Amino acid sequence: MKAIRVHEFGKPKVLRLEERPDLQPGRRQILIRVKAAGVNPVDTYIRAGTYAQKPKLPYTPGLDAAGVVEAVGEGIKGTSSGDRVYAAGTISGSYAEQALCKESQLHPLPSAVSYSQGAAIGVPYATAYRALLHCARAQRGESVLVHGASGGVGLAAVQLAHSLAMTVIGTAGSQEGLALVSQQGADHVLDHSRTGHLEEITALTSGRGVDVILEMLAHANLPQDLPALAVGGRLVVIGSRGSVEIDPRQLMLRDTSIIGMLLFNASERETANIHSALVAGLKKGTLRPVVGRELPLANTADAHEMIMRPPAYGKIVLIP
């Protein structure tokens, strides 16, 4: 099989397309034929060697995938060859023609959802769900600002919030991104490349501010976010690329909270709950993953370059 391998941590050029032996499932393992693999920012941090946990070299990158079950190992029940699935995590890495997975990492992929869309579910949708429902404890009818809404996590958050009948305000940095965010269910869209864009929150919320903020770039936006929160508001930090200074009085004035979140801290029970809800949303059609770019496996280095450059527009997917 063909697979991307990393023999040393570093820049995208360390991603090499190689020929590898076909995989075989061990006990309680499932082998899938990968039809599409999702690219996430965390993949780039791991590849660069800057992530807290480093895999043993050499390794095949990738957490998310979608495909067809090819073989099942001893002890597996309820999963058969030919089943359409999406993977939220793998044992062997998803940037390859085959991937080994634990039973708990695989979830049914409804027939109306393409393989490329399936590869866009794992990290982005689980992150958005955990941030909005588990961390912020968002309630039906509340308001939410998705700050950075045109990327994979942001669009997932917009769709989830819209399905909860929340008032959704989404930001993006391009006209294409703003149009996409609006199409996916945002009630209001703001251009975050424009200075002072958060000042419009006051008018959009009749002066009370938003109940929830999901922040994708906290080091750049956090100080400006805090005055936009309503009394009792909750801000969830999903992404940050550096340190930032804030005025704690902004929290005191409104009894607001800042909550840090990392998807990989979710318990097995929380993870099962998340994906049960996501599969239900996919079947109902309330969740519709947006694929921005499809690239061949040979262009993985390009994909890693693209995902770190604004503006974001949907999910980047690799096709083996």
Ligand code: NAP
Second form
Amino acid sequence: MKAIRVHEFGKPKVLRLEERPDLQPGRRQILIRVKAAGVNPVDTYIRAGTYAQKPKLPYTPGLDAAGVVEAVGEGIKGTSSGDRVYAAGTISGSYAEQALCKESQLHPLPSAVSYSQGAAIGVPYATAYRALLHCARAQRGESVLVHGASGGVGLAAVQLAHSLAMTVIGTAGSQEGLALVSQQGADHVLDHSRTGHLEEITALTSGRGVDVILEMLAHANLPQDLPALAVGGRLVVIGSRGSVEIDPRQLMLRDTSIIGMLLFNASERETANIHSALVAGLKKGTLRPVVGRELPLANTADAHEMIMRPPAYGKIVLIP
Ligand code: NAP
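May I ask for the structure of the form predicted in complex with the named molecule now, the form predicted on its own having been displayed?
Following is the full complex, with the preceding chain placed first.
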């Protein structure tokens, strides 16, 4: 089978397409035929060797995939060959024609959801769900600013918040991104490439501020976010690529909290709860992953360049 292999950490060119022996499922393992693999920013941090946890070299990158169960190992009861599934994590890496998974990493892919859409679920939707519901404890009818709404996590958050009847304000840095965020359920859109774009929050929330902020680029936005929060507001830091100085008085003035969130800290039980809610939303059609670009596996290096370069427009997926 074909797989992307990384033999040394570094720039995207270290992503090499290679021929590998076919995989066989061991005890309590499931083998899937990968139809699409999702590209996440974290894949690029791991490949560059800058992420806190580094895999042993050589390795096959990728956490997210969707495909069909090809074979099951001993001890597997609830999954059968031929099942359509999405993978939120794998044992062997998802940028490949085949991937080995634990049963807990696989979830049913409803028939109306394509394989490419399935590859867009794992990290982005679980992150958005955990940030919005478990960390910010968002309530029906509250308002949320999705600061960075045009990419994988942001669009998932917009759809989730919209399905909760929240007032959704989403930001993007391009006209195409703004139109997409609006089409996916945001009540208002703001251009984060414009200085002072958060000044409109006061008018959009009748002077209250927003109850929740989901922040994709905290080092760029945190000082401006804090005055945009309502009394009792919660800000969840999802992404940040540097450090930043804030005035703690901005927190005191409104009883607000800043909560850091890393998806990989979720327990197995929390993860299972998140995915059963996501599968329900996918079945109902309230969650509809947006795939912006599909690239062949041979172009993985281009996909890694693209995901780090704005503007975002939904999800980038690889087709083996
Ligand atoms: P993505 O698909 O590449 O999207 C990036 C998003 O950030 C786009 O909406 C982009 O908007 C936006 N952005 C760019 N400049 C911005 C600015 N100045 N202010 C606000 N937003 C800005 O990436 P993703 O998968 O959605 O992930 C988003 C971030 O969350 C990444 O940093 C990722 O590493 C992180 N993340 C963290 C976790 C966790 O567990 N904490 C999990 C998943 C992802 P435009 O391109 O339209 O400008």
